[in-house]
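Here's a solo chain for you in structure tokens, the form predicted on its own.
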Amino acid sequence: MAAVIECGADIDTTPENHMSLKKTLSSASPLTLRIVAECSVTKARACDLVLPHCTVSTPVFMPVGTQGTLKGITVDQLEGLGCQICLGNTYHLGMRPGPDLIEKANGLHGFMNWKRNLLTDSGGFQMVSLVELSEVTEEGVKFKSPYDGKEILLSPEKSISIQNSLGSDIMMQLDDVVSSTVTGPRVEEAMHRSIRWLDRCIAANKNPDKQNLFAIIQGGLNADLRKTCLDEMTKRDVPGFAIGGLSGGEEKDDFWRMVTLSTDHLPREKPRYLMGVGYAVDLVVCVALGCDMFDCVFPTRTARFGSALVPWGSLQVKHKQYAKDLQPIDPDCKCPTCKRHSRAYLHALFKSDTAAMHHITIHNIAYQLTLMRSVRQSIVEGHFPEFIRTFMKRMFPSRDQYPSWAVDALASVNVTLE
């Protein structure tokens, strides 16, 4: 299926863009990217993502089911959220309960009972959160098992090899991931063997006809390096891109400077994928960035810790003040949480129950999908901008208490905060 535009908006006709997309339309994929709306102030857009198992709407939050399932919740529930993608780890099924296995099963799809579309990602991030069971040589990773202890080589054929098993929808190219805190030579040899494992990730995948690779953009906080990236790995027509490499401890001025950096220079006519980003208020202004796709384990993470997501920033249904508080986490919310049970119910619960945070972890989910829809309706219906000045209102009490980085972000693709 050849990538094709709808758009909402003025297309570009420039010769530029008009051999980009002439180069995109004659190599064949899985993947239909439709440009819905576009934003006349920002650079954030709305898509139709056409995929195997159903089309996807961006902007999209994608949740985090690290092995074949997000913790705390069902595929019936997850399916009932309407949500249209989600992840699994290609390091952790590749060791258990293992591709063969699942590969049996008919896939990740068939293995955990799922019909919509799934994301895998290559095992890279490994090498950061494992770093003192992980040694990289251009070979690929070498990890010592978590679980016994083996020594086993993660090469990007062998990601690949993986990924075609567990029969992804959209599968990440492997990438030499380093801390984004880290500087200096480590950091230009990342990205440059990210490059390279690329084009072993392209020549190893089975099922180009059947799934998706996205390349996975590097190169630290460093603009030079990461524009050569950027410039490196357009030229391979991959189907999709991923912006790699942030959300790793640095500075947020750096952090939406690399983003806004990558988004100016992918194409167009292709899904942008910001990776690990799951907090509001970076959603919202990252799509305003340009960003089509984000990920994170935020939502389900913090539920665990009887942390609720709500329009003003969280509340921590285990505190005292909601003992005898008989009110939803959020009234405006419609999710199965917040139509059964009050915050008098939860508290009690989460001191006795582990149901409390299957409960809060359902309404997170519900509020980062919801939250989604609603920026995407504001682009469709040409109103991001005011969306953007009533969701910062809303999470902080007063203006002194916007983020200066957030408002230094969105002052770059003319929004300004009152």
Given for the second form:
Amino acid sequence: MAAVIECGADIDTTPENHMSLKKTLSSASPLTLRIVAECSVTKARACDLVLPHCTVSTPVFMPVGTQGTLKGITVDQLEGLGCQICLGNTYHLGMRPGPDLIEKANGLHGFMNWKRNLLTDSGGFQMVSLVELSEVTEEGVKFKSPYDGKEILLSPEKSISIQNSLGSDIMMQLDDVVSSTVTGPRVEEAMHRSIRWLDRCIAANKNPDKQNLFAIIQGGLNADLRKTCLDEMTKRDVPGFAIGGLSGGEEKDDFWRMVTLSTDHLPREKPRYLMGVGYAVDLVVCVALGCDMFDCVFPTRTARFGSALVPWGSLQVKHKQYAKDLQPIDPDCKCPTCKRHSRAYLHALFKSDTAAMHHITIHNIAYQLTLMRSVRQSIVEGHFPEFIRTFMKRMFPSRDQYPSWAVDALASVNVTLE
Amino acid sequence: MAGSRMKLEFSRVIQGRSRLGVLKGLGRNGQDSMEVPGCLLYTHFGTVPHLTQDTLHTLSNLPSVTQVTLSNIAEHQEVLEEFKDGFRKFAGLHDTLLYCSLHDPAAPCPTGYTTNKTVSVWGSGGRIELTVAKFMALQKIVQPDWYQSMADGETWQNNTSRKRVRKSVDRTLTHLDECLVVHQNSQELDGVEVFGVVEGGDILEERVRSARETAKRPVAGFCLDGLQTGSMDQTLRTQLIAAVTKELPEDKPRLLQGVGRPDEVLACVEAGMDLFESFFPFQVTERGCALCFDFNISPDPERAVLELNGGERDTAGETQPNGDHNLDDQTQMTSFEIDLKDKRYQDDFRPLVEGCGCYCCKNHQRAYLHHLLVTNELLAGVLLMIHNTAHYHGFFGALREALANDQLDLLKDRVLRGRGGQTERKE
Ligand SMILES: [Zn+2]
Ligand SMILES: [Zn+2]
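Can you return the structure of this protein in the form predicted in complex with its partner chain rather than the form predicted on its own?
Everything in the complex follows now, all chains and molecules, and the chain you saw is the first one.
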């Protein structure tokens, strides 16, 4: 509750902010969304998302710390990069070290000594994607532990119980995940089941005053199913919504239409989290479509292979062409890596030590966070459409290389790319 | 070079052997110094393993000298040649002195590849053969503050023949003379110091000959090669060091290559060594262990806490003291560390070492480190390297303090306690 009170002292006098605050207080969730600015052209918005551990400036990219650590980066380094919220994976942490131990360590915050916000997923997605023999029933997801072969049931109650032990600021409901390329009755079944599981998750949350539970909109690539799911889920008093079941190999044309359909029907005063999205172009376009929060393992995973993210795409540090390149990865980047090291040194270091990976990981997180800060600033200053045009020009060598889905998506929110 | 600026000033020499002092006149402007006994900062290509500059600089009191090795650098000769401003700048190192050695003390070097004219180093892309000309060309582009001269150090294996040992001494002296000729004719190396390398395997007469001859050359200091952990026991090492140091001038520093275990460091300091390489904390980190040996000899109230820590190590039970003397042992756990992969640390919410001021101990618990290790997370190496580096350099600080206060026996007692019968048998 501290966060809400703190926000009250910081209150804006505009009527809509009053309204959103009241709504928050009535639902007694430990989350407040203050809309700082809305783009007058697109659906983009800049908000202050007040969570128990600190305020998050949105749009925000959330780095993924799967096992309670962010790939070789210390929590101080992550904080130094300005990260206000990162992810932990319930499936991994529930297996090792397990919820009991993390609870003893004062939750995941205490265990990893992270002072800012954490979001945990439900564990369902990993289960379906990582564990071969998983079976979904109305009860939950049944699977065999890859560690001891024991049969385990991840029910909505169990997922929430683990996430309660982890103590994350935002928990995700267990949803019935189907691949976004699947069609037919299974998609509809999963959507309805996800709604039923949402209710079970809400009922199971032991800490509604400390931990926010987000609903996940399902419905595959079917607009009617998405709409039904949106109608049902928005009736529930949850503090935020995620758009799920996308970013799994579907056509980008389908992807953006589902995103924009979802944001059209989600309540303005609650945060919208687009799951699993993290490529720079996707981020910028989906902010324009009205999303606030994003996560993706890509920037940190790709870093370990020597791929550095830059405003013109990516730079493969391990490629021979950089062996004698004495410039920093991105001369305009202000991250600790670019301030000190050249492409040539990092190229050589990849042959000698794992610290080379850490350097790129730091740069890539800095790139993602800086990109989102620039997006936010342009929204606040009222020139987001111009930002998009400049961003696209820098990212692609020529106009005809713009992905058509991005052009269409942006046109749908009144941004034409010249 | 005859007017080498590097000078050892002693504040104390105990029983004519253990030397406490300051190595002055370091760096190309001669303004820097380092305390001895001391150790260099171990790196891979200028980077302390696992650490970025941010994480490295959570550590205070880092050594003023960073060690780089030609085994890492040789394959990058071309880019460094183009860069022109030396390795220090290339690696983004700013405020450190650079010492360039031939081999990486933590990486075993295959034997059978040296010739009369060449030695070989092993980089990521395989073997690189160095002649004196190439060796010196590399020094010119690295631009270290000091370097060891080229040496044939292939005598560390047991049962190396007397003939082979003699050849290694001869070759190494020839290499040194040739290096010195090139050095003196290279403006780029003006103000850079050379350390001569003392070889001689485990043969006393050859050790003495190598030391005596090297000392006749205009070198700033000496590297003792071929005495590394695994090549011989400490009794023999001590004897050889004692014989060698008798031949060396008092006012020049002596660096011991390949010895890093705390018990061996203590014995070698007593035998008259000044400088060490800090690869040991790296080896400990790589096996998922944390240094925990006690070196606190100051009588303060926190004593009780540390006592507890030491006591725990004693009862640890499954530590496997490293007693046998073969090279394989370098990867095996010693009694100076705890194995954090062990299940007993799963729910241990204490810091690695109670009272340790390092970033890892101030922020994280054994249970977390255990988790990072069993899940193969990269942060394990980062945090362990921070702690192990802090602990190891703390040990060297304590060693100097003990020498200053005439408490070396007390320190030895602390450090070796918990090694039980192991120590008795060995000494
Ligand atoms: Zn950067
Ligand atoms: Zn420590």
